[in-house]
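One chain comes next, on its own, written out as structure tokens in the form predicted alone.
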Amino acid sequence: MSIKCDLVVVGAGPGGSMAAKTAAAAGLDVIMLEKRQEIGDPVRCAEGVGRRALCEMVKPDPRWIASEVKGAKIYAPDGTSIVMSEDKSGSEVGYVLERKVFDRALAMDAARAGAKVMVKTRALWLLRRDGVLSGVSAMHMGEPLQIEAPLIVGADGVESKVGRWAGIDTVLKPKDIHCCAQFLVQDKSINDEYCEFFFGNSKAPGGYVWAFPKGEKLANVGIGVQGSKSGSGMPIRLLKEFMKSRFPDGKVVEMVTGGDPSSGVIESATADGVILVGDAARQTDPITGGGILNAMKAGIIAGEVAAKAVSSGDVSKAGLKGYEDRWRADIGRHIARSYEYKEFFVKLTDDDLNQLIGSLKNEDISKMDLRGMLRVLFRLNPKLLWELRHLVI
């Protein structure tokens, strides 16, 4: 079976969907590959987003909005902890999602623009005739399905196929991806007023511990492990230990694990006739793991490139530049800024972090973003922290 259209999108997350509706709603034909039967789920992610960016792309809907949160709780390892209100804690905290229900939502959206969503389809490989791109080969509930289209972007995740095939260096080293792992848990003793994150080398070495809650006592519990210091089954049994220490009575209603980048931006996100969204674009902040945001914006970006590139029929690299000029602008210099953070910050001992955050605690900074915090603990401790100097001066 052959069939035509201007746009193939493979991936049906918030990325490839906002892409999809955004190409089709400017007159492209649009078809989005989705290889799960059901969209959204499995949910990889701890669904946590900020209020204000995402009212900027979408209406909320209260179906998929699980809970409201009033800020973050950073506790370190000595359990000190210090509070940021939600709309200066970044781009993870104010609303957490049911992530079912809104990737479900951003993929009918997608197809009331007029894109043509077709679940249980895999992408096999890039077609091409005489050496350019040409479509995809799928396979549709089982059947070889072959679709014609001048232009893919690829939002299929962080091992990106489309990426691989089309040639871009999408290799990650091990510590420039976090092994995660994630709990559903309901507790009488969770948190419903915020989102928590534990820092500690003991109990996640090179990342951190989220509870992130859902409302009704029910929370995300789950931690993320730099790769270079993880290792088979890590990830799972320090949350188990974390689970004794902090939510012994917890039950686990369902698991998660995978993986997420954790690296500065990608040399290139485009190929002639591809552009990749996304974890497959490395567009998740290193620091803190969090991409639903940074997805959605690059996938509006990348449908309204689309739309122009197919229009004016120059679907190569170079016609493509307009997508990488836009990301790398607004996404890309967020993730640069986090990345040195991130390979500062990994490199902490537990004494570091109870000195750092401890020395916050008579320090008003509820009000402040990550940028103003650094600022007062530069001032606070500056020699630790003169790594950073011309990130905070």
Second form
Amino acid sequence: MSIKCDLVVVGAGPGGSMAAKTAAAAGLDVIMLEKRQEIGDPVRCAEGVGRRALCEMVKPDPRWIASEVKGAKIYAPDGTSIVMSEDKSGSEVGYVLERKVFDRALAMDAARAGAKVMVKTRALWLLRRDGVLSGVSAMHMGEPLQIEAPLIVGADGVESKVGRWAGIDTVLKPKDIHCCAQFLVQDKSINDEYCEFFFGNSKAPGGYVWAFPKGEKLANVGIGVQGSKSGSGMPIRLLKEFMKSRFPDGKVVEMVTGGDPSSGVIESATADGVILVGDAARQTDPITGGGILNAMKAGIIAGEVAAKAVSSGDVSKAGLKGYEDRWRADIGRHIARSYEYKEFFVKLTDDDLNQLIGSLKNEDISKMDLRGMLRVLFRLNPKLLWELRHLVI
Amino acid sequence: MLTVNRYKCCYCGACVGACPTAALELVETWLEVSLECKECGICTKICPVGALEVKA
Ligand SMILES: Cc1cc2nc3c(=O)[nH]c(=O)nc-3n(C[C@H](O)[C@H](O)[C@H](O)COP(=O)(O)OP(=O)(O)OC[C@H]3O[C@@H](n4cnc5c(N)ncnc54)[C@H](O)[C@@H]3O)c2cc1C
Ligand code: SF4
Ligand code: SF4
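I would like to compare: after the form predicted alone, may I see the structure of the form predicted together with its partner chain?
Complete assembly follows, chain above in first position.
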């Protein structure tokens, strides 16, 4: 079977759905493909997002907000903890979502805006006619399907193939992917008010352990280990050890695993007839691992640029330059900076982490943003943070 | 040969993003391994639950 449209979006995560919705609202004939039979499930996420940035893009809906948190509590390897309020810890706290519901809601918004959504439909390859991209070859319910379209948005997540098919190297090196495991835990000692982060090289090499509350003594308790420091099955093993020490009576009611890109900005997120969005473009924040909001922002930009490019008839890489310029100026700057922090952070010993976190213990950090806090950290620990001085000053 | 323990695999796709030869493909809950696999072992270290193994 063969069909035609203006834009094919591959992947119905937050990035794909925002791109499809924006492009459809701007008048394009959009088809969004999702290989799974159920959008949003299984989840591969700790579900934390900054409230303000989220609300700028979508209207909050209690159906997909599991809980609202006051801030973040950070634990040094020696157990010292500091508390940060929401505004300062960046985009990782605010709401803890119910992504099974959230991802579907965004896909439905795209459908309402006029996009056609096809589930159980997997993109297999990019079609070309006379060397020019002409659509997507897909499999729908086991049957081949050809979709002709001048432009493709690859929003196909961490496993992304669209970029590779278009000649963009998006392979994640082991040092640039965080290997994650997570339990949804019910336990009376869950902190319902704060997202908690636990650091330590024996707890989570090159990463951290988190506990993000979902209300009523439930929390996503998970771990991310830097791939180059991980080994077969290490994340799940360390997570079980953490559970034993922190939540020995915790009941596990769901299990999640996943890979979180932490490679920083890629060289190119466009090719002739192709735009990459979200995890497919490795737009996750390398230090926090947060990628929902970045994927959504990039999706909106991609949808707007796609609408213009298709109507002007220039979908070449040059014609898509607006997308590159805009995502780099917006989220790209932060991702690049976070990548440098990550490269530094993964080298820290437990003593370094104790010193850094401990040094904030007696500081009033309640009104500071991340940058302000880094300045204080730098003032208190100039020797340790010398490498980062160009980012701080 | 790369083997997938299908009783362990949580079909998350982490391995897919890290495979340098694009030999892996996740089809819902089924991880496909293609002939492109060079048995480099990278994916076996990436898998959070240890479902992958390169066997002689
Ligand atoms: C354990 C873990 C915890 C995380 N915690 C957080 C957090 O707390 N906060 C946060 O902001 N981010 C977090 N992230 C990152 C976040 O989950 C991602 O950045 C986000 O989901 C990216 O959205 P996306 O739309 O780019 O991709 P995805 O949400 O991954 O969606 C991609 C979609 O494409 C589909 N697809 C793939 N290939 C094809 C194909 N060939 N054809 C059709 N469909 C295809 C997939 O099935 C999938 O549905 C976490 C990640 C992990 C692994
Ligand atoms: S062993 Fe190497 S080539 Fe084979 S699937 Fe794993 S990562 Fe890819
Ligand atoms: S990384 Fe492991 S759990 Fe995830 S899909 Fe690959 S084999 Fe399965």
